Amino acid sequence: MALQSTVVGSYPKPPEEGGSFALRKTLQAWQRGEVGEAELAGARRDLAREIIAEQEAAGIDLVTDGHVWWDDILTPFAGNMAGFEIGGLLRWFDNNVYYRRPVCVDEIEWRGPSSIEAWRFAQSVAGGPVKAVIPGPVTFARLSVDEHYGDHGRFVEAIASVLAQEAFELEAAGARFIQIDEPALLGAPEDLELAKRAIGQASGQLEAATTILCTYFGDAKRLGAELFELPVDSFGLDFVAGPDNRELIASLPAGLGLQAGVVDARNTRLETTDEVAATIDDLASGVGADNLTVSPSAGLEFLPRDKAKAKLERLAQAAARVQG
């Protein structure tokens, strides 16, 4: 398999400066009761189609729908699980975006898929495979409030059982790549053994899909090489906010993939193709180009649309140069 390019997940929803933000207008009209659910869903589909086309035009191999159906990565899942209520807004790590904090008030149970309809639509309009993204159980638990279980391990494993079902249904729907986002694990090395069991619940049910354990907003040096014992096929690491990850990948076992965040998803400065290519070439020399996928350092929702698109173009150009 050749060197690939991808995105981490989110993409800017607002259009480039001067454009009409159709989804926002439709959402406001929906809140006023002027349009129905069908019109709102149509606006989301239109934006997903547009974002997928932008990623593909930039040269990205493995796209997402930009999370146009989500306000944040937790709410769509928590809102569709029995046992959760949706709380107030909190800052998403150290960024100027927010998420609604899930509050567990009862036994957590599966109430059907949360992301499959959106993934199916994205795959229907994409020219290649679309990566599915779900939150990791440790991050989900650490960014939530537990008012029911009273035990962190039980709480994480209860969440994991539902996310395992989501992953199973995604694969059954045809998803070939499933990313599990675990940024909170970087600050919780004491949860590493728990993460192995919890993520194993999801990956253990899958037969063919490639699984990617994705971290961002820092380095994984507190986790050390034990991180690579997690039961997934590939590991996403942020080489912008976590330059020490360069030392860690020397311990990446043969046969495992690396999804490397090499352009800054939180800074409008546009990297040159030369500097991105140099970073990719350095990483490829360590893990092998066939085991390497390159991406932005995190989701691109923090950037203006034109900057996000330009960064993806540079990323794809640099990857093609190294591959060539």
Given for the second form:
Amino acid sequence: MALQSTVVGSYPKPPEEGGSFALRKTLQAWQRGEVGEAELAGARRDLAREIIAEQEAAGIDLVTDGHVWWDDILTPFAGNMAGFEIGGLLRWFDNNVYYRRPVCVDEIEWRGPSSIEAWRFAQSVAGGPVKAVIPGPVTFARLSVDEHYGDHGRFVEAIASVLAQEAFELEAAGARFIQIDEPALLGAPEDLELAKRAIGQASGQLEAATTILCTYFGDAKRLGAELFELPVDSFGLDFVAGPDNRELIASLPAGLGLQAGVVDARNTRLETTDEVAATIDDLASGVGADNLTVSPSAGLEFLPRDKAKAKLERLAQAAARVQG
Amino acid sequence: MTPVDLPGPGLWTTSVGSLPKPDYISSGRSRRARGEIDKAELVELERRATREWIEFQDSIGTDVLVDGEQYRGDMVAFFAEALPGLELGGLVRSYGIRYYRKPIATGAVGRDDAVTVEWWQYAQSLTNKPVKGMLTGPYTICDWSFNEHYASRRDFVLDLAKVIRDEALELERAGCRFIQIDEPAASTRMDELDLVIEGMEVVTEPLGAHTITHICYGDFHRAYPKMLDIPVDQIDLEFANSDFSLLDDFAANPFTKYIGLGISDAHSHDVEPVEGLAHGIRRSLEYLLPERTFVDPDCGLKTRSVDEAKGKLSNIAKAVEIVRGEL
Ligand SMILES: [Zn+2]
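Alright, leaving the form predicted on its own aside, put up the form predicted together with its partner chain.
Shown next: the complete complex, the earlier chain at its head.
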């Protein structure tokens, strides 16, 4: 397969300057009880359709639903599992962005799919495959409070079994690319063994889907080459916040994929196409263009809409140029 | 170190900074956005709200007052709008349906006119008690902005530090004796605490006023005791929100500065009862000196309702009164 381009997940929801922010208006009306669930769902679908078209027009091969249904990556899953309550707002890593901390108060159980409906809709309006994104079990556990299990390993495994079920259902629904986000693993090398078992629960039962273990906001130096023993098909690494990842990929085993974050998803400065092409060229010479997918360094929701769009256009142009 | 010159045995009351805006401010802002009132009419509403908050703080016997920031939206955007080199960018999400215009450094940051002095002078003219000057720290402005100009975060922080220093000096010349330089972002990245310190050195070095910084939302246990190296006289911290767990750190490494002791949860709707607040102060005084302690809420109260904020501040004042009687 040739060099591909993708996004990491989230996409800015506000319109470009001067546009009407329909989803926010509908959400406010919904909170006041002026519109019902159906209208809210319609507003989300409209925005998802628009965002998918925007990614495709920019030239991105593998798109996502932009996380249009989500406020953060944990709440939609925690809110749908037995055993969790949703807690207060906390800072999302080192960003001026927040997430709600899940609090585990009882035995965790699967209660049905959390992300399938959104994925199905996105796939129905996209021209190519839509990547599904789920949180990884280690990140999920580390960003939650455990008031029930009292043992980190058991807590991670309980979360992993529900997320494995989600991945299974996503594949059954037709998802061909399933990304598992594990940013917290970068700072928790002691969880690597646990992560191998926990992620294996999900990937072990998948047959056709390509799995991507995605990290961002830093380098994987502390995990070292052992990262690549995690049972997935491809690894997402952030080369903007983690320039040292450049050395690490020398140990990427043959046959495994690299999803490389090469444009800064957290700063508005626009990289030139030349600049991006040079980075991609360098990575392609290391791992081979056929094993390489390029992306922004993280979800694009840290940026205003116009900047996110411009960055994707340049990313796709640079990838096309390297592909030649 | 600039000691405080206030009457009494210590255990003074204050606020962190922001206070809720009454409904007439939000409706005034919408009317201004629709062009129904002019700038001067909106400012008049902001002055009225400032006056009401000063009167309220005086009525409950607050020792060091704040102006309540009725004229500010966001603590970073307020400075970004006023400083050359910074501009407001497009909308970025903070959480849920809350979005803000994140500033962008597009050139070297400078300063034309005073940003906060006029409001400080107005608030101070309404009371005999000292009113704090309120600035956002260079590290936090850098951390909460995009950077399209500077080669490094350090360059960005140090330029901002000179600008904030000049603003602080101008407040001081106007007569301000308590200057707070907020660094809520300071506990986000442990590996940059040295940069927080370096920036703050530039700001506070020439100042004779009592200097304060407020830090929140972070991993205090890792930042302590290193945070004591931040060159200010007082550090204001949240205790209610973390069930006073920092006191364990103080047991191991004594707190060496003046402290702003946050004893009421700024993000909860509950108005905590007086006795519970007094208990929090007593627990803390096992590790802290009353003559080095200011008592306040955990954080700015702008997200509370006016009644909740008044209830919290009144109960803090009553709790302090009780514990002062026991000294
Ligand atoms: Zn605060």
